[in-house]
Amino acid sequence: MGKLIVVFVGPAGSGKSTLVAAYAKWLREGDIPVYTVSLDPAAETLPYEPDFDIRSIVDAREVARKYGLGPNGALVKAMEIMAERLLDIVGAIAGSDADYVLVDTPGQMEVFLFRDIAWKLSEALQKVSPETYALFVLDASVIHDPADYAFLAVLATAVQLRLGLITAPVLNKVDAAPDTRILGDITRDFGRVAKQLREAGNLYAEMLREMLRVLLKYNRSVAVPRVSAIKGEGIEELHRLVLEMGCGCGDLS
């Protein structure tokens, strides 16, 4: 096979650097080759020795300083910077001699998805390899009621959207979640929470119903892998779903 790179994607504290090293580690016991990418110009410690870090290139706290900038201002700077840089960064992955390029985004989501960087990225993977596709990892943990559920569906759709990539969820710290019966796929959830939204009778939760009705018109179903990654549990799992994306057979369970 070719090298097949797959972008980590989440919102902060979802816990993606952490199934980044898991991953990586899980590979690499299997003797298999790995090349890890962490693109977080304001990371300050990562549990993984990336073998390419944006911070050789660009560091958040430097641009700050710089710039004269605050730690938000910073980060979209970096972004910029980022961007201009693309060739270094696309330079890096498509020379490395890995089957798998793990590829670990900025914690804060959307400064990354929302920016030039996002897209560009995207389409010069594609390039690298048409095997290129995204996770998009969800904290089950902070999945408290159907709204949550909703509102993270539709996060997820956003992103498959705005990379232009083959997007599967993975559901991380599923030790901590306090409702095991969730799946993270809609297709198979949608009547349990679309009832329990239709029950709160407020507004909000009717939109959010109406979102996830549209939106099971064009996901498909998933066997989305229940993982801790802090614990390593579900790894298997996750790389059984990596390899099942390029199917193109419709159904991911």
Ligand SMILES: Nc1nc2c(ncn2[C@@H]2O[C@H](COP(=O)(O)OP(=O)(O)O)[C@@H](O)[C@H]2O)c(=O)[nH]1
Given for the second form:
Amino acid sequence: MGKLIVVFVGPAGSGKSTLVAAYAKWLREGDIPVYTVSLDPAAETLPYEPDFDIRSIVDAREVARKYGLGPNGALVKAMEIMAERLLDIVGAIAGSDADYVLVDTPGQMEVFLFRDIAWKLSEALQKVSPETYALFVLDASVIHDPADYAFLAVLATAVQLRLGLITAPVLNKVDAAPDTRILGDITRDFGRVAKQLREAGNLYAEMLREMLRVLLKYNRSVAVPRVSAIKGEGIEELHRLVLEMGCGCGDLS
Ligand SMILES: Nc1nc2c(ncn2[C@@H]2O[C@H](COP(=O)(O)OP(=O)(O)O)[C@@H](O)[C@H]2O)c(=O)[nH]1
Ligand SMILES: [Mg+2]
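What does the same protein look like in the form predicted together with this ligand, given that the last one was the form predicted on its own?
Zooming out: every chain and molecule, the one shown earlier first.
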């Protein structure tokens, strides 16, 4: 096979880095070669040892000192430097002979997604491998009701629009989620979500239902993997989703 590149995006603290660590460990245990990339110039510590670490090129703390910037300004500047040095990043990825490349993005999602680096990186990675996908990692505690499921689907679609990469949502921290049964129902059974939204009987619920119907029409995957990166649980399900994102063969179960 060619390379399969997975880019992890998501809000700060959703568990991107922990999930990269867990997925890389899982792949290695299955004797599957994997190359890990950290693109967080502000990372203090990482739960894995990246094969490529952006801090060898740009470190947010040094940028802050050098240019006299605060934390946000330093991050924005670091993103610009990263965009200029894109060839180094992408070259390292292209040069690795691993089947899987896991790309961990900056802790602060917005400095990545709202800057040129996001689409420039996506474009460059797609040239390395057409099988480049994104996972949108969210903390499972944000999901309480069907409207939240719609929120998740819309956010993942927004990321997909921005990156131009097929993007699937992943719910992390299920070990700490208040009620995984409700979570399971609404992430696995769109019929139930639609019914609950219909029963709500208001215009807003109606709008969400229509939005979901359209989104799901164009997105292959409905089941959202529920994982605990910290416990290494649900990684097999995540892996199935990653394989499914590319092959176009639908159900792999
Ligand atoms: N309970 C729980 N905590 C987690 C899980 N995954 C990550 N965390 C914790 O959430 C915090 C942020 O994780 P991190 O991977 O650094 O998030 P990132 O900013 O998205 O890279 C850390 O304290 C992690 O230990 C999980 O599955 N369950
Ligand atoms: Mg991180």
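Small disclaimer: the values here were computed from a predicted structure and weren't measured. In this text, rigid core is short for the largest set of C-alphas that superpose within 1.5 Å between two forms. Residue numbers count along the first chain shown, from 1.
Enquirer: Does Arg198 move its CA by 2 angstroms or more between these two forms when the core is aligned?
Expert: Result for Arg198: yes, a 2 Å-plus shift.
Enquirer: Taking the rigid core as the reference frame, tell me whether Arg213 has a CA displacement of 2 angstroms or more between these two forms.
Expert: Moves: yes, 2 Å or greater.
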